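Take a look at this single chain, the form predicted on its own, given in structure tokens.
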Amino acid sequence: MKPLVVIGGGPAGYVAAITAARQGKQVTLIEQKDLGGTCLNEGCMPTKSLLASAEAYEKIKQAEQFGITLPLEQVKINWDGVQHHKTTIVKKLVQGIGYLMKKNKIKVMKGEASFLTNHRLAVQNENQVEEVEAEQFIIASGSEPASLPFAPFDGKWIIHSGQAMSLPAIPSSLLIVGGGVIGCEFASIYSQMGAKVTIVEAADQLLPGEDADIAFTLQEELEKKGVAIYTSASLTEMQPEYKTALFKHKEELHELQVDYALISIGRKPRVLGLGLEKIGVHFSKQGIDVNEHMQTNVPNIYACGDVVGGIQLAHVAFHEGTVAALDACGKDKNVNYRAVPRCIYTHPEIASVGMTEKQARQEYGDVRIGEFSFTANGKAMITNEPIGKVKVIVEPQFNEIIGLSIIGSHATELIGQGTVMLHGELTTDVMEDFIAAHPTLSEAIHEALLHSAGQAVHS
């Protein structure tokens, strides 16, 4: 058995492990936390536990709208039992990760890794310096919350997301800098919660990256919770011993104070610490450079996850992971990012998959757009959530699929869909025969393909 090293336990680098693992790699996986990364512990899974209480504690106030009559004066939220539902999937989910590495035989060091040579790595865990040596690592130590210059995070009063999911109460107020996913995802948690959310957006919409007439939905929906949306906006000033924000919005200057500045501006790839220069990786403050297998210029040291920048999401860090480990062991592996799904977890749900309608025309001129409305679908109607729709964008010449996007109840789980129809480069002409069963959600798929090709039914 040859040894590898992998350096981050997050979904990169734990999938990396198991990978390399089972094709008979000697493995170890050195984390400086615990098992799970960002993702277990501080992202996708802790938000969207609280985006699931917060969306109990919606439904529970349409009880009256299903026909169920509650007290409803006394339905309110338990701070302190929603942290518990986190904490103890969490907890579960780490629990599971280190009973894979048993299952494997993956030794796992506590520690922080550093680069000695290209063979060789010192792993400090408190006092102790440790080397361990091998004859390939794979590096995935993923990505930290980036911050604004004039304004570092404090804990207090300046916070990342990984301390917004862990506020000792829900704040009265939050002001939110960045509507990106991370901000919007907080927004709708909190707003469902009953606090007073402010977002500044320095783009013109809210998501920058996906449709603006699917940004714009979203916006209209966290505006009706009560959200204020500020896009086209500036942060200007921080001053944490007042709790007061200062920024300027079509050339006026507003004042907020707040409980929490919440800061999403982005995260950016762990580079710094790795001894990297020492042994010739080529890297910058966006990342490291990889090729289309994972590999660094240094042909025994690979890299995945947020470390490489590029698209920074577990299922693409579980993908470029599993690349990079099979790679290391002889097989010609690499990665398709074709047809990578966005999720988004706010309240309608966003998900995407391939070019936004903006992008498709840039590429292909005049597309043909397929769109049905979750008003017009009964199930939605039944879940009392006819809110969003479905968009469909097909080229021009052969009638393929580029993208798909979806705004409503569940959109996250319907996209796989979509994936699936990227992924396999499928025409309408094929999805025109798709049965989808009745009532579902899935049926909007259907109508906004048959609508794209001149054939809707239901609108």
Contents of the next structure:
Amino acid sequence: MKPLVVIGGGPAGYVAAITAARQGKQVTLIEQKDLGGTCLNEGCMPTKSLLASAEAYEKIKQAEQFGITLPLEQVKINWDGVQHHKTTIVKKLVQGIGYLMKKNKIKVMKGEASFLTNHRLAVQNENQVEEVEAEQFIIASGSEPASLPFAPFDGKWIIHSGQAMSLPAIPSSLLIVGGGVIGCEFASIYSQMGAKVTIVEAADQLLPGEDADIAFTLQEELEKKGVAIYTSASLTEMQPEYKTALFKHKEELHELQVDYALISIGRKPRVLGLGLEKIGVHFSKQGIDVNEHMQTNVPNIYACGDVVGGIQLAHVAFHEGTVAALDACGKDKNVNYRAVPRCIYTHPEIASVGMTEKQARQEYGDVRIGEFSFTANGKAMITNEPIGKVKVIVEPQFNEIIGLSIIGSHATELIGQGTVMLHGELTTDVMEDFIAAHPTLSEAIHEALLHSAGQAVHS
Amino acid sequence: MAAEVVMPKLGLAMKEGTVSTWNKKVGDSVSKGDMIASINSEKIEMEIEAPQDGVILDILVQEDVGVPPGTIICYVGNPNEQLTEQSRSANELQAPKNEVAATISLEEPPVNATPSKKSKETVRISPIAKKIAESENINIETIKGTGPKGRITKADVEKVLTERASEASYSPSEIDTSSIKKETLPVAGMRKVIAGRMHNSLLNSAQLTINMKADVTDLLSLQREIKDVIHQRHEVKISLTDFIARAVVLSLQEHKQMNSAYMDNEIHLYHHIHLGMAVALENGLVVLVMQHAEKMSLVELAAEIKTRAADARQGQLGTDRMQGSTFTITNLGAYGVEYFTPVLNPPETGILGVGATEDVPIYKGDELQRRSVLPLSLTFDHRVLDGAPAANFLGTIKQYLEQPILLLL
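Given the form predicted on its own above, I would also like to look at the protein as it appears in the form predicted in complex with the partner chain.
Next comes the full complex, this chain leading.
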């Protein structure tokens, strides 16, 4: 098999490399920094580690309710310990990917790749440049945090998500610009750890891609933890020298002095510096253009993951990387975005798949909604996590399950059931007879499905 | 356990492959590595080997029927092995519907093999797809599934509905054709690709052909003089075609507009020359591509042409060696053709047709001499360049062929 080069060792890249190697390709993977990409080093994994520490702290503070007496005044967060927990996990996972590379006989090169021709790359590592030739290439160079034009990242006061997870200490105050997934997760982490957090979001709700009532439940929970939330608000000025931000909310100008200002307004694909223009690969600011096989307009070059824009989630990147590699190895493989779960690791967690209620009403007009609250779920009460609900959206003519949203404990695990339902194109009548284990949080999903058909038992 | 044998994907662009010959039939014993079928796809032919010892349990794709890569074409397993209903239904959904019925040759059905007729119970279909199909009175057995293992999805059913809606209420008049005897040959595999490409070529460009003849008497003498030396040193038998190829490469370097492609209302000039050369095979035509021919000497080019042509004849030419040409040469000289109208190999701007060398009397000054002339036909895309520059290009080729020493430099 002819050689294949993967640019980028994040979720899309390393999965593509492993898949291609398992198909018998001679694979080289080029990575500038550490294997694992944003997900492992600056995204999913470290933030979830911080969240786990914050939640453990929260849980310990509830000890009395579980019948455990502690000297609560002595329970404190050891920030160095939190960071150690995070870096230990990240290090282990990075090593794990390194092991997978070796196991699959993938050559890993460190450096920055740039195309010279559509069969040759220059790889620059410090002052050395090495050229690599291959028959095929998979670009998985990922994305980077987008910045505000009038407030570039300085790493000192104006920070991005990668910097926000490695602060020298828990900040006493934090402004988060952007109430999307990343913004809400950091709000959850730092508010639970005692910081005074303020969110400024331009849309009229937090998490603009999610169901409004689910997002509002999160807003209430964050506000209970002291987070100040301004929706339909816009940042007008940043003054790093005074650590002061100005923003407008309801025609009123607010001034806020904070330790840090985290800009979390999205991520932009890393398309520059790859030499794409030299070899005629079509791309824009939104990412590299690809077809349903993740193939660019230059047939021997594929692209996948965040660099193609679209849904910038690690699990989508895994899938796209697999598709790109298999297609490059001669398997006729298409991407399938039929049911992509969306997970937000706040406290409480949010997870959804398929349409929101608003989207469903736009598409189908009238839809049926089934809901079940965790306040009526035994397991949620036992664990003292009764906040939240399951919401299922059903298309009225054939009872197809077209959306499922969950807010509550373990929502990101529970959503797997919804993903199967949407991927399998299931209808509610197929699901009516399924048996949910008792006592579990899963029962709430069953009840919500029954509710949509007017047959709920426990509500 | 029965092994699935699938239509391989032989190149990035491959959309369809055809079993040209089944060497085995259902029930035949095979050993691992036995040739069980010949397949052709677009411009490649290759043999399919048995993946394991056993018998052919089932053949799902008949000869000369095109199927997409990945389609299971047959099963090899133990003599008494029973294919599961599940795997069968998956296969049937993968293969095009109308062709499957004809493919299953059960002259010697394996013992205990279950009938492969698809029933509604065995059709893989999602619940919502099934409901919509039932409400619209669509027979689910007629729907092609695109989901995992051929599962029919909601989108597949919606596609049928869209097609149904767009079908014109056309009913052909009933003519009794039973008395008309005719033979139809399937247009599949390589023939299908050639048919499509040539038709599109004429539809989508402004083709004009000009002719010129070159006096190759001196070239043929030179070839006679140097061929043995070259053969001894480089083990390459240098032919007239190799000289023509070299002349074309040098001329393309001087006339860059001919080394181009017309795409999306833009003219793309190439800096490299990937020289295409049409080669007739037993049952079709392939275009070999000599990549970066501009970097090759005459001998290197000749060696590359020989290697690629041999690969093509043995069916070992990868599709990557048949794509990306920037200019093509086609030669019908061996068939006695003088001038002809080559058809552009899209999206290229030019193609040179080479005819048969003929000895003719020519006046050289006042003296009548026996000279060998070579007819040349250049088809070019008039959207890219006009007659005069095209004639200049052809004139340059002529000059090189008439001053062959330049081809050695």
